[in-house]
Each structure stands twice: as structure tokens, then as C-alpha cells.
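One chain is shown next in C-alpha cells, namely the form predicted alone.
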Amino acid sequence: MTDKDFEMTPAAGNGLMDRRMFLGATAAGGISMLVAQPAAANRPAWTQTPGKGMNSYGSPSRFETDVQRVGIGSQAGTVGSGASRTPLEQLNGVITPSGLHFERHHNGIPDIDPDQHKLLIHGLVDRPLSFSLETLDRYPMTSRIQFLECSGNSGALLSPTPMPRTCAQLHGLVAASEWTGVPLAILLEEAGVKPEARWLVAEGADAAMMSRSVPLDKAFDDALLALYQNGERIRPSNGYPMRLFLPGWEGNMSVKWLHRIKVTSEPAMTKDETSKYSDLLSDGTAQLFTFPMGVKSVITNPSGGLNMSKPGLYQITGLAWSGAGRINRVEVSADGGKSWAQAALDQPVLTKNLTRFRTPWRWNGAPATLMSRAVDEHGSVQPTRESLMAGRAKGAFYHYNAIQAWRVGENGEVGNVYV
């Protein structure tokens, strides 16, 4: 079989085509464009004059301005307890850029000095320590590209009616960043932790003092004081100058503004793991400490609020994750579940980070619902809507993960629907 036979070969209903058109230079074939050059008596304007010259710090094209964080939302009352996402439907790969992370705050964004700030760690441990960023700064330091994703990400999709809402207002609250710093397992063996531990309480210094517990097994595995993220000091709005990062697990325990961590024999039950970031289920109970994010994937395009412009081949791009682990296969669908055909997944497949899948689609005009489905390395699958809201009481918002449709019209306009 040559490449443009398998680039025409259908791999499931209502268009999907075959995923090897991603997985190898020489499928580019039967998709490729011809480019025109200008002839030299109609160079554009920008080739006739010297461009501007250099500046301190890059900012992007003035042509990518919309480009930006959506829905930016506080509570009433107050100016930073809120929230705002990460425009997904607009990025592609899976490193988020630092000035487009999502932001979730409970109580605005502090202004901290670095020069006064410490971290002190203390409880159960032989040595109370406190630690400057400069301090810090001479420790041994890693570098992991990893997602943070909130609990109430997706959240809205709870609600019983589709509401007409884009991508990124709908799955915003997840980004992947490079992270960097300081193994928390290298700071808790110098305080040297007693043998009745068992948890930890991180703490930030934002003014609503934001406090979890967090099992000490966790601390000791892959947790991480960042100080970096994506190259440079972490942003005040993800935590600057230091916050506590936990590899696939809901992102109101990667505490930022991170200033004390106190080693406990149990947790602290405090009011942001008890009156918040639960799972109420209809039985009248609540589930506390639901860690690990779930395995999840959403298309980014096409998806709400986009519009395919003519029938055609187009590329249906996505992410997908798991706080478990990598991701194994994406799978996706153009009938609504009916039929479903494996994605190309772009590499390296890093474990607990977003993972870019795509796969090739030709559109005929009709309508049609678009679907994807995850499966990490351990087996498990992303839900359906129905499965995931099973037992689950009403009103419960948080870890929702269950698959994304979206509804292509054949105006060609894309929209939230529940299959």
C-alpha cells in the first residue's frame, strides 16, 4: 500500500480518515500545497524597509493580540477571587505559554517581596528549616514538563443543558508548563522527617492563606518546589517566587506563594479540602481527597464556537492527559460514538503532561459529532457523561472528565452538545 492509499482509506464512519498521515514525513504528499513567489516587482511593503529594531523582553505579533486568556471572572465583591483560562481552541503543541496560563486565586494575586520571603518547614521533624530563594537557588534542581489542571475544570458541563460555550470556557482551567526546581524529598530528608509523619500542610501567603493536606508518600515521590516554569521565575499569577507543584493532582494542592509546610501525623481538614474541592454523591456522603485528575482528552479544533468554513480534508486536533500516568491512545469519533478510529499521537508522550493528538477528517457538509476518547497506560478510559454522572449528587462540580461532543451543523458552525 502505497501513502496516498492509506491517506484515502477511511478508518472509521462519516469521514475519518487514516491516522498515518501524521506519523511520517513522506505521508505529506497527498495533502500538499503549492506556494507562490512574489515576483520582485510586487514585494510586500515590509520587505522594502528596515524592520524595528530589538527590545528587552518579546511580546507576540500584533496580528496574535486575540490571543488571550478567556473568561476572566471574579466573585462578586472582590477583584481577584476567581479565575481565568487557557484559550486551548487557539494553541497548538502542548507547552502553554506562561503569559496564557490559567489562573484560579482565591484571594488576588500577592505582591511578594523575594527578598523577604521563606519557606519554613516544620512539625514533625528533627530540624525546623527555613529556606530564602536564595537559598534555594543552590540546591539541586529538575526540570519536568507536566499539566496542572484545577479540580472544577469542565465543571459547566454539569449543567443539564448544553450551554453554548467555547473550548477554552469550557476546558481552560488545564495548562502544561516546564516546570523547575528543588525535589521536596531533598528539603524534608535535611529536616529529617519523624517516623510518626504521615502528612504534610502547605500553606501559601496569599492573603487567604490557601492550606491543604497532602499525603507525605506524594511529597517524598515527585513533588516539586518550582521556581521556574517554561524557563523563567514563575509569574506572580502561578505562585511567585515559589510554589508547591504535584504532578497530576488537582491543582488547588500545587499550593502557590508556598511559605510554610508544616509535617503532620494526619490531615488538617482545613476549609479548602473539606468546604470545597469534594465529591458530594447522592447517597448523602462526600468523598474527600480525590487526588489524581482523571484520564481526559477534548478537541481544541474544530470545537465550540469555531466555524469549518467549506466541505474538505481537515485536521481534528485535540489534547489529552491523566494524572495516572502517559497517555496510551486517543481514539475519535465523527458519527457520535458510533464508530471510532485511532489518533496519531505527537512525541515524545510524556507522563502526566498533555499530549497533542490529531487525526484527519473529510468533511462533506452534513452534520455531524465529533468525539474523543482517552486511555492511559494503566487501561483506564474516559467516561461517558452518563457513567461519570452516576451516583454523583446534584450540584457536585468538581473532576469531570467525561467525553466532550461537539456538534458540527451544516453551516459548518461547531457547538457543545451531550451524546
Contents of the next structure:
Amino acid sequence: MTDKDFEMTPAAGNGLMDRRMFLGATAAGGISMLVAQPAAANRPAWTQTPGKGMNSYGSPSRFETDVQRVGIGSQAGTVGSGASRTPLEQLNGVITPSGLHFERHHNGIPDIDPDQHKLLIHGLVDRPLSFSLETLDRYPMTSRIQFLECSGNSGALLSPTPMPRTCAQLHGLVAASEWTGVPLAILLEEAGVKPEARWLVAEGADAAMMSRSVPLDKAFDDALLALYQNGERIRPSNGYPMRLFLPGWEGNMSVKWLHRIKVTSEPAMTKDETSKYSDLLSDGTAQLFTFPMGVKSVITNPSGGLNMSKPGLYQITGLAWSGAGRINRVEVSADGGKSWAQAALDQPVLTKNLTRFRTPWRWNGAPATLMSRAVDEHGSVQPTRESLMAGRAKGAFYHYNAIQAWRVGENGEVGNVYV
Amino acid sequence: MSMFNRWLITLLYLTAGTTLQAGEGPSLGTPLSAGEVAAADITVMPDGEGLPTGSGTAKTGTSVYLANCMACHGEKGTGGINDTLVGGHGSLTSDRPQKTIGSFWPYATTLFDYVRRAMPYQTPGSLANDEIYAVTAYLLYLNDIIDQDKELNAETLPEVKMPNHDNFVWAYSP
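What about the form predicted in complex with its partner chain, after the form predicted alone?
Let's see the whole complex now, leading with the same chain.
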């Protein structure tokens, strides 16, 4: 088979094309995509006058003001005990703009004066220590591009009938950033962790004084005291001036506004690791400490609430991630899971980061069901909704990582469905 | 990442859990006195470590609850606009599991720890330790876990066995 042959060869049923098609198409120049033709001869108005001058902090185009966090909700009578979601279907690439990173707070965003904020490390250590932000700036730092996902993400898919929701409304409690900060191991080593220590209890300086127990092996493995997000100081909604960042683990443990670490031999059994963020099974037992986020993917485009204009060639794209490491492959189905085609992965594929996948699809105008299925480097396969729900108690919504299906109707409307 | 950082982190991983090596970080942390630690440390462990002096009973806790909690959590811990704190016993395997302090929580110490750090929602940190022991007792009493006259303090609170305690399994142990 020549290169040109596979360009036109279906990779799976109902119009899924080989993932290399777009790459080949550029070289061959033979496939016309549904894009606008180049502008006409007249100079556009904005080329006829000088543009605006510089400004001290940029913002998106005035034509992009509809790109906003969505699904903002808080417990009755409160404004700061809830969540806002990343508009996944309006973004591309893998890095989430800091201002669109999802939020999940338990009593609002504190207004922390960085000059008064200190990080305390005490408990089972040789030397209890306090660190100012200024001091921490002198420590060796490292950067990682990694995802953060709330353990309650996608919980709305427990609903017995599929809710008419967008991708962001359903799955927008995940985001990826470049996190820069001091490896927590350096600070723990300076304090001198005693041999009997196994856990640390992290506490935030918010009104909820959010508190979670973290195994010390994770702290020494890849935990970061994050000070910067996407190059600038962490935003207040993400933990300014410092937060814990635990790659791949449920977001709630990456305690924001971190101000105290107590090294212990046992977990503290805080409200947010017992009453909440534990997983109730159908037999009445509950699992504590289900830390890593499971392998998962979702097609962000086309997705719920969007409209396909007319039949033709489209690029299906979405995000895949695993709390256990790298994404190995993503498969896409356009016939409700009967056949699957392998999607192309944007490079580089980073450990515990969002991975962007893409695959060409020729939509013939008939109803179709789109699905994606991720496999990580350890061979873990994203489960079906049915197998995920088996054994769970009713309403147990944490750690929902099942395959998402989108139904494309004859009219091109896309909606959330169960298969 | 600079070569220096790469080397540093490799070294850290190799030496983690063993003795402190010189030169890992600039060692700029300021030593904390025992008093400074005690003032900041509000963590309560399941064995009671961290519980302050003070005491209270459900009787004294009733008024604390009415004045500070009822508006959001409802009369006697149910029917409020925020989390239900009472009831749901035996519901966990049903079609409508109701997770409350009484039906679900594994440790009584968690209640003291949480109320002290986070409640009342609008004015966290405003209650005295006696009031926190008392409202803790009141909520445990409403859940049929302790008697109305049972005095809770640093010794007796960790002894309270929660009805659902044995139904928790650790999915991770370090």
C-alpha cells in the first residue's frame, strides 16, 4: 500500500479515516477541508489604520468573550462552596489558560497577603520549620506540565437518564498547567523526617482550612510545592501564593493556599477524606484513599450542545489522561463502539498530563454515535459506563472515568447519550 | 530543567528516607518553637492526639447548635439548606444512600476537627473549645450514638465508636 492509499482508506466503520490522513493531505494537497476561502482583494478595515498600542497585561480578543468557565454552582446560601468548570470544547491544545482553570472551593477564595503567609512544617520531624514566600523563591525549582482533575468530575453521568449537557458541564473539572515550584522532598529533608513517619497532613489557609492526609511516599516521589502556574504566580483561585501539587491524584488533595504540613505516622481522617472523597460500594463498605485518577478520555469536538453544519470531512479531537502515567493510545469509534480506529496523539505525550488526540472523520449526514477509549502505559483501559457502575453504591460519583458517547443527530445536533 | 536540578532531584530520590545530605536546598527555613507549633496545630487525630482541653454535653450543645448551626443544617440536623447531619442509618445499601455523621462517618474525632476548622460557615474559628465539644456531643446524641448527659472531652471523644466504623477499607497503605 502506498502512502496515498491509506489517506483515503477507512480506519473503522461509519466514516472514520486513517489518523495520518491530515498529515498526508498536506503533502498531496488533494483533500479540500471545510474552511473559508482566502479573503477577497479589498484590504480589511483593520489593515487601514494603525492598531492599538501596548498594554501591561493582555486579555483575549473582544470576539472571544463567550469563552468562559461554565457550570458555576455553589451550595445553597453560599458563593464559595462549589465549582466552576473549564470550557473544554472551546479550547484546543493541552494547556488550560490559568483564568479558565476549573475551580472547586470549600469556603471561597482567600485574599492572602504573600508577605504574611508562611508554610509551616512540623510533627514527626527533627526541626520544625517555617518558610516565607521570599525564602522559598531561593530554593531549587522544577516545572512540570500536568493535569489536575477533581475527583467529582463527570459525576453527572451517574444520572439514570443522560442529561442534555455540554462537554464542559459534564467533564470540565479537569485542566492542565505548567506548574513550577520546589520539590516537596527538599523541604521535608530540611526538616528531617523521622523514621516512623508515613503520612503528612496538609492544610490550606482558606476559611475551610481544607485538610487532607497524603502518604509520605507520594510526597517524596513527585509532589511539588507549586508557586507558579503557566509562568506566572498561581492565581488566587488556584492557591495563591502556594499550593500542594500531587501529579495524577484526585484534585482535592493538592491543597490550595497551603500553609501547614504536619508529618504523622497515621492519616488524620479529615472530613474531606472520610465523609467526602471516599467511595461507597453497593455492599455498604466504603473505600478510603482512592488517590490516583483513572485512565480517561473525552471527545471535546464534536460534543454535547455543538452543531455540525453539514456532511463532510471533520477532525474529531479530544483529551485523554491517566493518573498512573502516560497515555499509550486512544481509539475512536463513530458507530457506537462496533469498530474503533486509532487516533493520532499530539506530541510530546507527557506523564500525568492531558494528551490531545485527533482523528479524521467523514460524516455522511446520518445519525452517528462517537466515542473515545484511552489506554495508558500500564495497559489500563478506560471502562464502559456499565462496568464502571457495577459494584458502586447508588449515587457514588467520585472517580467517574467511563467512556463518553456523543450522539450526532440527522440535523447535526450533538448530545450526551449512554450506549 | 537545569543539569543541577536534575542531579539534585536524582540525589533526593536516592536519599529520601535516609539521613539528611548537605547541599540539597539552601536550608533557609526558620526554626519554629514548640509554642509556635502549638498555636498553629489544629489537627485532631483519630486517637485523640491534638484535642484541646475543655468539655461539653449534648445538653449544653443544644443552644450552641440553635444559635450557630440550625439556620443552615436544619432543626435537629435535618431539613436544612446545607448538608444533612443526622439520620440515614441503614440507608447505605439502599437505592438512596444517605451519608450523615451518624450513618457514615468512621471517626467521632473528625467532627471536632472539622467544626473547629470550618464551622460555623460564616464565622469559622469563632467557637470556644467547650462549645465545639458541646455541639459535637449534641450531633452525636441526635444520631443516637451517645447519651444526652455524656461528657465529651479529650479522653472520652476518641473512645466514641461510630456505628459505621468497621465498613471502611483502605485502598492505599503507604
